[in-house]
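Presented below, as structure tokens, is a lone chain in the form predicted alone.
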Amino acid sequence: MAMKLPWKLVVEWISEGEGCFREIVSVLAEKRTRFQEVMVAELSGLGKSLVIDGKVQSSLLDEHWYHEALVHPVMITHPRPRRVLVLGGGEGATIREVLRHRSVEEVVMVDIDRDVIEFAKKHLGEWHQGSFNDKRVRLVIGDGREYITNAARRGEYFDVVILDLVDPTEGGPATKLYTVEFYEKVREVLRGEGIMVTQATSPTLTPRVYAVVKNSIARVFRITTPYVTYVRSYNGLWGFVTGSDKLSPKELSREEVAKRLRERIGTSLRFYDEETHTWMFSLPKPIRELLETIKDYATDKNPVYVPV
């Protein structure tokens, strides 16, 4: 018996030869910007969601699984994060999580698309929760790589750099934000015990991309630490990689994570705690073998792409 599909769908390619169909219950807002198609919609199974260029970027169901996993491991690992640079993160949820840390004095958020920021301010209040209006936030509209290059030239330094970027797609705006040359620029703006983290796509859906991102960071930083979380909106495990010359989140004990969370944040988070931290950095054997097997890395001349 043939299944009758709903007439309005988000059809998203999640790996080569594999796609995901999501019913759009209702469209709440949509806009075509200079760089991308942006939509906020009620999606079946996920609820209110942000969709960019046909890919689900975030949903109220589990955005905290992603944003807390991205932000808190590196923030907790740094002894005293005061200045933080965020590239991307248009919804405002990444800076929301950074601002939970009492030691933070300034957050510089750089996003290429002003229209997405204004769109988020208006339609994604559950995500940003007013974080754009925090006096510690300095919003810069511009190209992230250009900003970091200029920051290095003028001697501007950060304790933590968080790369909350869209996936690297051929011809997309973030392609050259996953290369060795770019990570070299990131290293230049990190001071002392500085640490960076990037979202790195999925180790199960796009395993080669995940490994290539890890390898690219490893060519620049002395310590490279991959980890994962689960995000239903993204159809499986999602990967992250940290880079630092001195620090690794994996080296923190469960007790130390709990202690730092109490001292620096005070309130309980929805997803991340000391047990979650331990789980995220305990990679399954197939992922460890993947990272040991694939040796490729990305350069400006030979970038890495996810399927679209």
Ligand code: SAM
Second form
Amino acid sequence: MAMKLPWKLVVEWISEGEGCFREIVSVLAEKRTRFQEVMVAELSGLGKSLVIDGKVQSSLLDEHWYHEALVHPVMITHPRPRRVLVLGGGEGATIREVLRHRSVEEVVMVDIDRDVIEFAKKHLGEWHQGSFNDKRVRLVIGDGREYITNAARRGEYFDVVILDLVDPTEGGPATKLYTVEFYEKVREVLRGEGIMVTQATSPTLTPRVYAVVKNSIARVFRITTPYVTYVRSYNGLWGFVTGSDKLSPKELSREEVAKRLRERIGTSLRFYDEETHTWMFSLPKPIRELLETIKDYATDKNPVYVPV
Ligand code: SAM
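Next up, the form predicted together with this ligand. The previous block was the form predicted alone.
Every component of the complex follows; first up is the chain already shown.
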């Protein structure tokens, strides 16, 4: 029997020769910006979603799994995060999570695409929940690498740097934000017990890319800590990597995570707690083996790409 396909789909490559499609129930808004093709749509299975260049960036179903996993481990690990730099994160959900921490005095958010931000402000209220209007937030429109290079030159410092960027794709706007040279700049703007984290693609769907991102960070920082969560919107396990000269989130005990969450945030989160923390940092054996086997790293001359 022939399968009847809906005529409007988001078709996303998830690895070489393998893809995923989702029915577009309705398009809520779409725009071709200077850098990217942006759409907010109601997708089957995921609900309201942000799609950039045909890739689901986050959906109402599980954006909290991704954003809380990205933000809280590094924020909780730093003894007192006051100045935080976020590169990317157009939906405003990453700064939303950063702002929950009472110690935060300033969050600088740098996104390359003004139209994505305008789009998010208008159509993604469930994500940013008014965070763009918080007095602690300074929004900069520009390339994250350029910003961090100038910040290093000016001697500007941060306690935590969070990289919430689109995946590295050939010709994409963030490819040069996954290289050794870039992580060297990140290290320059981190003070003392500073710590960075990046989303790092999937250790199961694009394992080489994940390992290369981890290795690139490991060439720059003394301590590199990979971890994962599950994100259905991204079709499986999703990976992150932290880098620091002093700290690793993996060293925190469950009791300490619970204590810091209580003292610094006060309310219970939807995804992240001490139990979730332990789970995210306990990598399955095949992923540990993958990270031991692959030795490549990415440079400006030889970057890494995910399939598009
Ligand atoms: N969680 C997401 C994912 O991996 O699917 C990332 C989401 S967030 C929407 C990605 C943001 O990165 C977008 O808002 C995009 O405009 C921004 N971006 C891409 N390249 C950038 C660059 N070079 N500098 C700063 N922001 C950038």
